[in-house]
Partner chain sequence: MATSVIETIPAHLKPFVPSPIPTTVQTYGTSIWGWITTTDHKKIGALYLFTALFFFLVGGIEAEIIRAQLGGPNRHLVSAETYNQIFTMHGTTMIFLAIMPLSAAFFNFIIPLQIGARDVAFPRLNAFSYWIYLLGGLFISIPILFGHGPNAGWFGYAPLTTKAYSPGINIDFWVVGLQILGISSLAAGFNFITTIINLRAPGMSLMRMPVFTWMAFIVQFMIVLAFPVVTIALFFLLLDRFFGTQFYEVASGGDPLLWQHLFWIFGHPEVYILVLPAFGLVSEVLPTFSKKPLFGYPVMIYSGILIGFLGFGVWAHHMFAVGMGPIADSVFGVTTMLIAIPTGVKIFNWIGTIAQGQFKATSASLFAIGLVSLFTIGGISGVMHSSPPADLQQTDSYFVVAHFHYVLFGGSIMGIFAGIYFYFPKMFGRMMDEKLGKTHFWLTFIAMNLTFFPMHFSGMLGMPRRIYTYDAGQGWEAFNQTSTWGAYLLFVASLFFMYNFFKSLRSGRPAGPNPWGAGTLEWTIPSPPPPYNFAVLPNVTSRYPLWEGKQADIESARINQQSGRSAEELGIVLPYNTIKPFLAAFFLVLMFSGLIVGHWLIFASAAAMVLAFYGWLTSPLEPEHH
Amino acid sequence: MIGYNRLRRFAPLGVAAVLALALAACAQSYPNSTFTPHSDLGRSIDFLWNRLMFFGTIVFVLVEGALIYVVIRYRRKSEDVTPPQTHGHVILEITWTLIPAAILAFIAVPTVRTIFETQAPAPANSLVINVYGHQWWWEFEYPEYKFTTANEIYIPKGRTVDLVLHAKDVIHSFWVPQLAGKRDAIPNHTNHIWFTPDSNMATTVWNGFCTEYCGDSHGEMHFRVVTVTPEQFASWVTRQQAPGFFGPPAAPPPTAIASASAAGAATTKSDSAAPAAASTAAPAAAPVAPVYGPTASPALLASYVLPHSEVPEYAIPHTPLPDAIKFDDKLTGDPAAGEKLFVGAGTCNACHSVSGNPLAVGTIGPNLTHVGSRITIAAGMYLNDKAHLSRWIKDARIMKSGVLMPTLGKGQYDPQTKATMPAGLSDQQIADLVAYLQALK
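Please output the structure of this chain alone, in the form predicted alone.
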């Protein structure tokens, strides 16, 4: 009776668990499921899974059926009757040796074939992206186009992508469930994984993860993959190749210099052929427009980047803001002042780089050249908006455990050093930095 009462007590919990599973199965969206592949590599793995599940199910049914038959057929009927003995039965032993061997053959052939397919070198003309795993963020380098970004990659639909995996510290593992299988990034070893995104899918965002435990913030080491059309990708590359200036660059871009020189030469030649009486001073070349800021070139401003309004809900992080970090969200930042702070006194430029700015060449932290256009910050942990970015700058070590980025806010507690910062940035200075960083799009 005691056992019966215990079962009755736990029965409601069992019913609740079954109902929860049933409701979960009714969901319409599975953003991180491997069962809806959108690449050739994903379909190869899916095919192998389905094949192994098919044969495994057959084996399970046959083995369990035989077991039930034997239990019923040969159950002991009397204490005085000894059942038939099969020890040393050669035919029976050969049979139960050959059957598993045949089953293994059916499993081994598709498995080995898939291994060779997924481990083969990437096809020629693939888009090469160098992937570097850090504790705890991802760095992506496009050597063909000579730029680097962080925690987000854009890839063109229909073109094979060859991801060259590296690790800067410990072992990490790269995984985008609906596009590719898992592959480790190992220190002092180069690994590869390649796949071709389906050309007929919509422009969208996919979640990526580190799936090898790598320290305190392993579970907060995410990234985003944006699949776009070839035309959108080419436009996005143009934007990424541009320097990340806010306001006039230190020197005109090479193409602008060449254009201005050609225009000056043509003007001089025309003036020399004109009558002396009509000779006037040659007009000065038009000033080169800054790469970013209010007077940025229309072509560059029109280059593609996925609007935040088009990011699927499943790709938007909802990590709550820590109560321990207070910030005056009503403050308005000055981007120009923020740029001076960024490169002044080693505040940010000691660890971060902004392409085109000779004073910002740090390599410890993520490249921030176009950080304003990214969906998230802190390796996919927080949404890239003013509220989250300002608190991240103020006290990143409360926002994410174990990060290298120091506590910068004045009077903030640093959980790693166990000390309160006597000096640091005011809320207004942080607002200026945020305005500058958000301008780098």
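Provide the structure of the form predicted in complex with its partner chain, given the form predicted alone shown above.
Chain only, nothing else included.
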């Protein structure tokens, strides 16, 4: 048949065109591409995808080609011709039943094999991370290292990570397109997804998304995954395990530890930071495990955090600031005053924890022990800087629809209660809180 030969000639062209598109999709400008997997699981999926794409392209070209061919070849030229009144053809029917069945076998066999491979229990030495989906942020707990963080995880390259998924309210779904497929986080269920990030990739940040519709701000429930070397990871872990510290960096170590403590104490200005002041002697004795306080040991301060300069452009949120929230950006805050407000007038501790501070043990909102070292706030929605953080504290409910985080700024409009806050924090108080939170590196 002429038509068949003609189609056969076109098939490779079609495959080439699709491959070209797929290659184009690998370019750096597609930071969340599923076509450039960086893990074993990602590659298993990609292998199936390529096979599906291969057969899909062949079927597409053959069917559409045949359709175009018959429409053109058998177009009506005269109203007077009655075509042969055929009713069917048994051999043809059997053929076009069996060929798709055969193609599907080529898809089904590797599919089932991959299902069983990727859903086997994770290897014994995996890094377990408990993931808790909340409306609309992510809580991450590292049970092996006994610390909790939010909206940002570091994972060591080359070590299998076993994500154990839970949800605290409604169903969410965990997706880092470049590293793995999705897995739902479901209340009253425990789910797993595990993969091994490639050991030869760069230290960088990947974007993660919630992919199960979970209410108002589903579109703003992001997270970041930082893939680091095992050494960087170990160093990062020591920081995360340590209690919060919020003073200015200590003077050059090791000779100036005492003066650093003094500087820390000086910044607190008053005896309100009594627990902090009491702890200033500790860093010298136990450099990697200071108690909560204004300063940390030099070793801890030197521990690894991905420098903001190394955060790729696509991981930096560009969400514009809402015009409705006015804030005097020229105000300078005092971390120690902020710490006082955190457990005092701000009542932040009702929902947030800062490890080491016995008064800040709330678990409703994200753990803020090292919030200052995170790239974003509000689950990847805003850049973690003064301008965004201050407005977030002032009126989070305008910043992000539906959030539990209350409107704290005095005289601010709360879109959920549809009322103006009669009392609340002044801009100076908010600036103090921002200074404190930003200092919690």
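Positions refer to the first chain, counted from 1. These numbers were taken from a predicted model, which means no experiment stands behind them. So that the term is clear: the rigid core is the largest set of C-alpha atoms that superpose within 1.5 Å between two forms.
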*Determine, after fitting the two forms on their core, whether Arg76 shows a C-alpha shift of 2 Å or more between these two forms.*
yes
_Is_shifted Pro123 between these two forms (CA, 2 Å cut-off, rigid core)_ = no
*Would you say whether Thr95 is displaced between these two forms, judging by a C-alpha shift of 2 Å or more on the superposed rigid core?*
yes
